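Quick heads-up: it's one chain on its own, the form predicted on its own, in structure tokens.
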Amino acid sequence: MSAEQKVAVVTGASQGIGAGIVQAFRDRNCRVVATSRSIKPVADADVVTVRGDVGAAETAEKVFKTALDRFGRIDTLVNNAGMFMAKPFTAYSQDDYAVYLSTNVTGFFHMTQRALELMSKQGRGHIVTITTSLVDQPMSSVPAALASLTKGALSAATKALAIEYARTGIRVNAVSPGIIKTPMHPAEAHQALAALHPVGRMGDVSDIVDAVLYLDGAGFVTGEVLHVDGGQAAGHHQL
């Protein structure tokens, strides 16, 4: 194994966008540490899986210790783990709030803090976080204020960290998706969900993967929140 092979850490890696990102990094001959609550071991020697709750500090400790022990470096962290639950604001329970905060914000905090400590010693690195275009363009048909509360915090933190670490060789960016075809959305809902995008279709996992790969290779880009949302952030169209 080449010591120059890049190493990516991907959270929420067991399905959907996360699994697509893992495969894309492997296709580029990068080694990957993949983590989620339900992830299973894989046969690929260049992928190591770590099962754990992203909201728990010990998961981040284990993920980055594993990355260093197995591969000796960390080049990219993809904060993909997240949850989404569309409800009227007053219908959210205390448990809903707690799990939203744990997965979307606390997980980002622990994973990003560990990554920045290691990347600062290396003098290089890239962190990219998956947010949502509902932060910028809420929709009356999709009441999701807890997504905006938590993912909006990540968009703001992306810019803050990009500036804080701008001279260290570390870049910090985000991808802001529209509604993507993943196991989260049943096939019978696809037509209605497609209509929520000005371009008239849902996004594919590959659309988000391509954005992550672009940002990972874009050495002059930091503090960017890249909208990959079929025009949602630009405005709305008449249905």
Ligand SMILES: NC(=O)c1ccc[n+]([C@@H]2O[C@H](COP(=O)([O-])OP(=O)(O)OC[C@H]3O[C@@H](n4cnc5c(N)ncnc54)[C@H](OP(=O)(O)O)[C@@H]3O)[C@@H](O)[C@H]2O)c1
The other form holds:
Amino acid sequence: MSAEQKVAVVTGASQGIGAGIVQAFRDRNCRVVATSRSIKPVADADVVTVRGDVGAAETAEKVFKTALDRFGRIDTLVNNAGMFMAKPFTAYSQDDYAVYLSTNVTGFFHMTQRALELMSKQGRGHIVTITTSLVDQPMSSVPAALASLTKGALSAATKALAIEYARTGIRVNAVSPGIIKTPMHPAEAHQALAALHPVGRMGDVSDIVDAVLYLDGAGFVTGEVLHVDGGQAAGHHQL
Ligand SMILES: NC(=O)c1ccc[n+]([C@@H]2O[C@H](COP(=O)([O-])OP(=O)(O)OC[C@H]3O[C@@H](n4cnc5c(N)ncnc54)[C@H](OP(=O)(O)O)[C@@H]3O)[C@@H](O)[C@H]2O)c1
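Switch over from the form predicted on its own to the form predicted together with this ligand, please.
To see the whole picture, the full complex is given below, headed by that same chain.
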């Protein structure tokens, strides 16, 4: 075990964007603690998986204890676990509200709090959170106010924490995707979803991975919400 190898914690790591981020960190010889509710063990001594609901405080406790016990340091937390449910606002049930808040906001709270405690002791670290460009540019065809309520909070907290920790060696950033080809969207919806981007296509997991890696290496960048959304946050392409 090399003390030089960096260590990343990735939430929502079982599929989609999270799985792509885990692979990218491994390709760069980082060790990874990968967590989600259904994640399975993997045959790689430099990856440890931890099962748990991101909204439960004990999941974050277990994840960071595992990271320290196994790898001895934490360099990066990627807050990727999240959910999306498009509905007219009055159609959201109390259960919808509770699960949205728990997954998108409470998960960020517990994971980020544990990470900042450890990173403060180390005097270095980076936290990057996945939000959504719907926060900046809502679409009448995709009513999703609970996504804005919860992910918008993450964009705001990213800036707040970047400033709170600016002199500590810890950076805090976010990536704001457009609509990305992951299991979140069935293949038959892809054509219609592509048209919702000024560039006329959906994003790929690699587009988000590249942004996370950029921010992770960008020592002078903190408090940034980096839009990787085919122009969605900038404006509209009139058909
Ligand atoms: N795909 C897009 O178009 C898009 C656009 C904007 C933003 N995003 C954001 O990007 C992130 C990843 O999206 P994705 O498309 O890769 O989603 P995805 O394919 O649906 O994967 C979601 C991941 O989050 C985990 N997860 C969900 N609820 C969880 C919970 N309560 N506790 C722990 N883990 C949980 C899932 O694993 P388990 O089921 O094993 O728990 C899975 O690994 C999300 O935050 C999403 O909001 C995605």
